[in-house]
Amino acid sequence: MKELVVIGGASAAQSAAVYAARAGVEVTIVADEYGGQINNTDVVENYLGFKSIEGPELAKRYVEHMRDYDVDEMLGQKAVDIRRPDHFEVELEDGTVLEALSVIIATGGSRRKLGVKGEKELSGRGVGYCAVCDGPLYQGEEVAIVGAGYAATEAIDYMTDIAEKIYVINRSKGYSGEEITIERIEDHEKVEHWENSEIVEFYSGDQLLEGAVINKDGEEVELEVPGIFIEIGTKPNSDLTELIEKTDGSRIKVDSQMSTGVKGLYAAGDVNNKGVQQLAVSVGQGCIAGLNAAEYIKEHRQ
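Just the structure of this chain, alone, in the form predicted alone, please.
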């Protein structure tokens, strides 16, 4: 029987693992990989103590910090179900079942998709979801970025140093996100903002993306570009269990202590419905969940 199983491999999960271990409980972390969305972030700005730091470097430091404590790691594993016939049972993709006194879900989110014609077929062939990851492939070329929120503005800012021109496909008007980033991109000479615009379909030539058909102000136009990045945020990775209550947006409902309402089951970070989706918030919530799980475990040890 394990004491605490933490599911996830990024900031909330590693923060929970550190604080629970410091509180004196046995911790097992289950993660497909470490880093999560931080690995896809070029630069993290204004994270307390770091005015600016590269995302992958910060992710690396999280892992190094966690490994200062006695945390059992099950890396390369994915949890697929959480049950509670008596104590908790966490089932992994390979069929392994972990028994635990307490569980913290810190699985974050995954990139949202448009769900339009040609998207699935051309994914990885010109249609991408991470400009930071794949943007350098389009050095000196024209690209399009779908979205105008936090994720999109960061992607646009990053691509201004790489692409010849960036078309921003925005179904509404204006930008949202961090003001300092918006100021850098809204009047940038390389950026052309298409408002009231939505992609209808992607089309290809010789199996690679050739462009997209776009409904722009009620009229369909074609935009020929070799690369289009869909940066419209994330959806929570919350399909782990039927034990919990979720919002209409599929986020796990928790209280101020990160409790799901099921005793001993907690959720922290972008997967839950508390607070804004910011790195500092995820780390703080991981701390709260880890400490509360530790207290629960100490009360229920045999």
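Form predicted in complex with another copy of the chain structure, per the form predicted alone context:
Nothing else is written out below except the one chain.
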């Protein structure tokens, strides 16, 4: 019987593992791979203490920090189910079942992708999925944002104070999101609205994004910009147990203690419905989940 199983391989998971291990709990971490979304982030400039650090380098430091403690690592493994006959059972893809006193779900989210030519190759080289993370790199430059929903409207609004011009690639017409945000961006002098438009492919020059071919209301045009943000939302990786309640957007419902409502089962980071999707928040939530899980385990040890 394990004490704590942490499912996930990024910031929330590692912060939880560090805190639980420091509290004297046996920790097992189950992850497909380490790093999560910051592996696809060019530069991180908003995690306090690091003015500017490459995403993959910060991800590496997180793992090294965790390895300072006695954490049992099950890498290349994916959890497919969590059950609770009495204690918890975490089933892995290969059929292994881990028994545990407490479980923290920190599986994060995945940015939705367009799935067009050049996207994968230029990801982190001009094609990004988080304007709030990487937008400031384009101070005074022109950028494009793909999308017209909540994530896109927030991203466009955010970029109006940073970029020189913002082309919005909207596959239909109009926006959905917060009315007040929409009002601000609709007539903004910096924003050019391309409706009925979709990206056909991204193209590069010298390994960096140079622009995109766009079907603009039936006509194929080229748009040359150094940065394009695909802001069509995130999909929480929450589809691994029937035990918990989720929002309409598939986020796991938690309280401010990161508790799911099932005693001993916590969810931290982008997979839950609290806070905003930022590294700083995930690390903080991992801390809260790790400390609470440790306390729960100390109460339920034999």
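Residue numbers count along the first chain shown, from 1. All values reported here derive from a predicted model rather than from experimental measurement. Think of the rigid core as the biggest set of C-alphas that the two forms share within 1.5 Å after superposition.
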After superposition on the rigid core, does the Cα atom of residue 201 shift by at least 2 Å between these two forms?
yes
Would you say residue 139 moves between these two forms, meaning its CA shifts by 2 Å or more once the core is fitted?
yes
